[in-house]
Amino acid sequence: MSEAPNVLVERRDGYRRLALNRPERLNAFNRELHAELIAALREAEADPDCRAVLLTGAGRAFCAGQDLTERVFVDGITPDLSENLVERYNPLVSFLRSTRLPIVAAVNGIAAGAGASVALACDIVVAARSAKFVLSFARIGLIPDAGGTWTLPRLLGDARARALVMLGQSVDAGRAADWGMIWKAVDDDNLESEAVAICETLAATPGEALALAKRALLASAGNSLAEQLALEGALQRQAGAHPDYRAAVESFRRKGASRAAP
């Protein structure tokens, strides 16, 4: 009998759902989780049809993090945490920000450690109220990593996240929304359907649109005004350029045309 994949992987129409499915470890990040995410994103992103993915988690958590059953410490030897980060952290979350793909996290529990940063590098983040964001790195000794250093002060400010980041507390999913840190606090009966009416959404949506859009608001966070009003207009050029931007004009004048008509 073979054993269960590490991410259920859903074709649906104009989207994927993924689903971490670890349950019995909280969906906590080993080896195999992260190649088979990687590998199922990977594959959204070249199926044409796909237009967004839906992120979450299975069972009774979003994800714990790194799986530290995996922490083998040997006597003279010091591990090195780098070598994690380089080769499986660091490129799903570039992946999660770069891909033309708008990625939807549905946080359905616990995101704790990196399982929080990875949700909070998603484009947009809706959780159950009873979910919980934990950034606990410094209470074993450890700094936030996976982006959590990048993302967090961005989203929260630099007061609230130094607070998070060094006190260790975890933070409802209400109060994320509240500070900005999640678009949206949903009750725990209607994550699911909320999550898929935004991935509905970005589905119907000219998809060269969103791509370019990410691309905009990745850029903005090093440039100058200069620069991204630059940036701004190059892309611009491309989306006008793009097969989508005239259907859109064209259904918009045949919708105005047949309102006015008598």
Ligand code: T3D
Contents of the next structure:
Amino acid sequence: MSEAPNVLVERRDGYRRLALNRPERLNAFNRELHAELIAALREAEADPDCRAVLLTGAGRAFCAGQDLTERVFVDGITPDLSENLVERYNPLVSFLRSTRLPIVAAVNGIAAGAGASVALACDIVVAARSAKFVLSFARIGLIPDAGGTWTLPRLLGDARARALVMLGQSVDAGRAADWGMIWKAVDDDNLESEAVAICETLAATPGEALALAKRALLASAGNSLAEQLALEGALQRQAGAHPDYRAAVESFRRKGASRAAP
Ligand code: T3D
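Having seen the form predicted on its own, please provide the structure of the form predicted together with the ligand.
Below, the chain from earlier opens the complete complex, with every other chain and molecule after it.
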């Protein structure tokens, strides 16, 4: 009998739905899950008909971060944790941020440790009201990784980021939305339909514009205003040269002409 996939992939019209699928471990990341997730994301990116990704978790959790059962201390020696970051989490988070595809996280339950960091690395995060973001790293003697120390202060500001990181506190979805940590919190029963509606909107939006906007937003974190203005100029030149732009403007003008017609 073949083993269940660690990532469930559904190809839908205009987008793909990827579900982390280790529900008995609250979808904690092990090597296999990492490998299947990055492969599924790369495959989605390579498919010209795929214009967005919906990322969620199977079962009651989104993701409980690193699978701690993978950590074995032989003769009291800790494995080098940076290896796992360099080989798995860092490429994953870099991919989520830099891919042309908009990534929508539908956080269906607890997102802990690197699970929270991965959710927050997505472009649009919508969470079920019962979901919680648990910055649990300090509780086990670690620092936030998978981009957590980059994302949190940018989303929350320094004061909230520091307190959350140091106290290892949970933030429920409602508060996360109030604080600007995520796009919105929705009733549990509506999570899937909200995430689907967002993906359908994205799939119907000119893809080149979304990809270029992602590039500009990513660069803004390290750029001066002057550098960012220059980058916007360069990327807007590219956007304007794309047939999507011309088609949209011509359609607008046609509609204007028909409105003006007696
Ligand atoms: O190592 C490196 O490579 C460095 C990178 C680190 C990145 C990180 O993510 S560090 C942070 C790792 N994650 C955590 O510390 C979270 C650990 N989990 C929890 O604190 C709790 O499970 C939760 C708060 C997430 C949920 O609590 P609760 O009460 O709702 O569920 P539970 O009963 O604790 O968990 C259910 C099952 O999932 C349970 O298994 P069992 O007893 O039914 O067989 C539990 O052991 C398992 N599980 C939950 N989290 C993990 C896990 N198994 C492996 N790894 C986990 N992270």
